[in-house]
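Only one chain is shown below, in structure tokens, and it's the form predicted on its own.
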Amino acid sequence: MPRQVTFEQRVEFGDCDPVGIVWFPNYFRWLDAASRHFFISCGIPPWRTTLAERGIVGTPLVSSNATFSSPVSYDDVLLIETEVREWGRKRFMQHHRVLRLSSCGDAPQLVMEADETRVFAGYQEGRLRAIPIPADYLAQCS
């Protein structure tokens, strides 16, 4: 089984659009912090220290692709459960599945779920390029 990671976001009244809906690119926020989260879990240090120590700058999103299943809206608290369910060489694939939290108990509810391609990156002749994944990075996360 890969290893899951899960990170919890509450809904805020200024995520929502005018119908009161969360405006969908807050999800994308949402990931990315998830993700960031999940490495964090791992042992992974912040970027700014990947960067000074090894040049890693971070895991930039190369693609992307959710479905949404329910809408949400201010006051929800939301689960976002955090996989890599493939590692390459310089790329892996990070789920994400997201479910909203019952106030009466029940079980969550699933509202989102996105598969993500990120890289490890670094800057090589001045320019951001994909690096190989470190092996103890690797190591740590799977």
Second form
4 protein chains.
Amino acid sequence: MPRQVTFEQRVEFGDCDPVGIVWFPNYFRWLDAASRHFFISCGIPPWRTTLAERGIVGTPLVSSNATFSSPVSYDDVLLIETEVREWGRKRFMQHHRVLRLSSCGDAPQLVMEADETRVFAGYQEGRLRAIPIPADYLAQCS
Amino acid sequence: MPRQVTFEQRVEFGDCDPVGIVWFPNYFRWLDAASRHFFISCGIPPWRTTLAERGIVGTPLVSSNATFSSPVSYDDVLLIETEVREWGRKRFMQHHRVLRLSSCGDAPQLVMEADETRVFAGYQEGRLRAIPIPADYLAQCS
Amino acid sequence: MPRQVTFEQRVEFGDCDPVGIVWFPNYFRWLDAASRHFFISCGIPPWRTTLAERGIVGTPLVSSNATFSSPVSYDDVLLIETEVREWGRKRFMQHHRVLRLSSCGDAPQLVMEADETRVFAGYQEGRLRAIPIPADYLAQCS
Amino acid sequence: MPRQVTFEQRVEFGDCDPVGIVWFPNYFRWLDAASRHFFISCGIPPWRTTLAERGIVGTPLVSSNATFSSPVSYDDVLLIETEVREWGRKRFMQHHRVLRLSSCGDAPQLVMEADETRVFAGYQEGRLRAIPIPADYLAQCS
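Please move on to the form predicted in complex with another copy of the chain, as the form predicted on its own is already shown.
Full complex below, order starting with the chain above.
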């Protein structure tokens, strides 16, 4: 079983659009936070530290694939369950399930789901490039 | 050939993250604007008008599929070429190509590409639901 | 002593700019959330309910006055202490103190402070207008 | 007369809140862009260049003072007129007037106004500090 990390996110008034529901780019803001917290919770240092120590700036997105199944509004609380489903040589696929907590004791409801393909990146000859996934990171995160 | 509409977007300092490149959720902000401008340029009224006249709140996203191929930074100017590649009964698939204009006369470079599946939605019995694509909208946009 | 409500806000990577510090418009996003949570914690219902029941859409901003004293970065945790310092007939002045929690046990540090003048607003003859502050709200919030 | 630079900003659907009007933190995003464009139009290079050449990271905000006079919604086009009203030794005060273009030929309407006190900043001994305003910048911008 892959390691799973849960991230909690309140939805605010300003996250919602004129329809009164979450404006979808905000989900990607929250997925990015959940992605980073996954690594923090595995013991990987913040990107400012990995940059200073190893030249790694973070995990830029290569591609994403998302499905939206139910609208969400302010005062909703979301749980984002994040895991890495595939580790390649340079790429990994992080999966996020976004659930809305019920205010009346029902089971959390899936509202959005996404796969993100990301890489660890660093500067080489002035250009940002994917690097092979560091073996110690892989060991810490599996 | 499907109708294609081009939307221009400047990249600002605040759109960029600590790496100095566009923080990816901002692309989804711009795609959403490009998606709406496609309909405006087809002669569909703003959503506040479609809501008042026909109960249509806009075109919420059902799923998206995006690929990021090159980093972008502030002062870059992006062109987003948008077209509808498939019209279903309720769903349609909008395709966006995001190109960076060259400052030295080279051809624009593809930096991001996305498919978005969207629906026209309205409230029915207090819930937001997809409606069949209006025939006049289909005629105006094809 | 006016009632004081505290709101906690994590700072994320994507809240930071190319300098690596919080991009200042994000503080205003957080103040707006803190402002709303103040009213929620006083027992005022969410704006969607006040709109349905009494035609009140929320508390739009009339003016703001902010001072930034220390940069903040991702992984910092902020506490926003919010209180209403003046109640007028239509306007009220909400004050926010934004403190950064120390990770090493020191006292929280003030990083930003703001006064916001707001009104309760509703639609009258199709236009958004300030309304006199409802007496029951005033009683609940003092 | 101080030099004045005008910056144009479209308002998008996603810039608006559940009331259907611009969520106010977005004004600060646009002011920040207008502030930077003022310097670009004076011939000051982008901050990535000033950082590389002179250690200047940009112009962080010290304080701001804003007044909001009329709501704005999507499809509105804003003009932001920016000028520097005071130059101190380290601080300067930038003033922004935000006007909404009329779609029916009337004069643009003032919708928001703000003073921003900013500094040029650089790293000194690992900390971000205000530096004296460079004489050549002052000459270029006056």
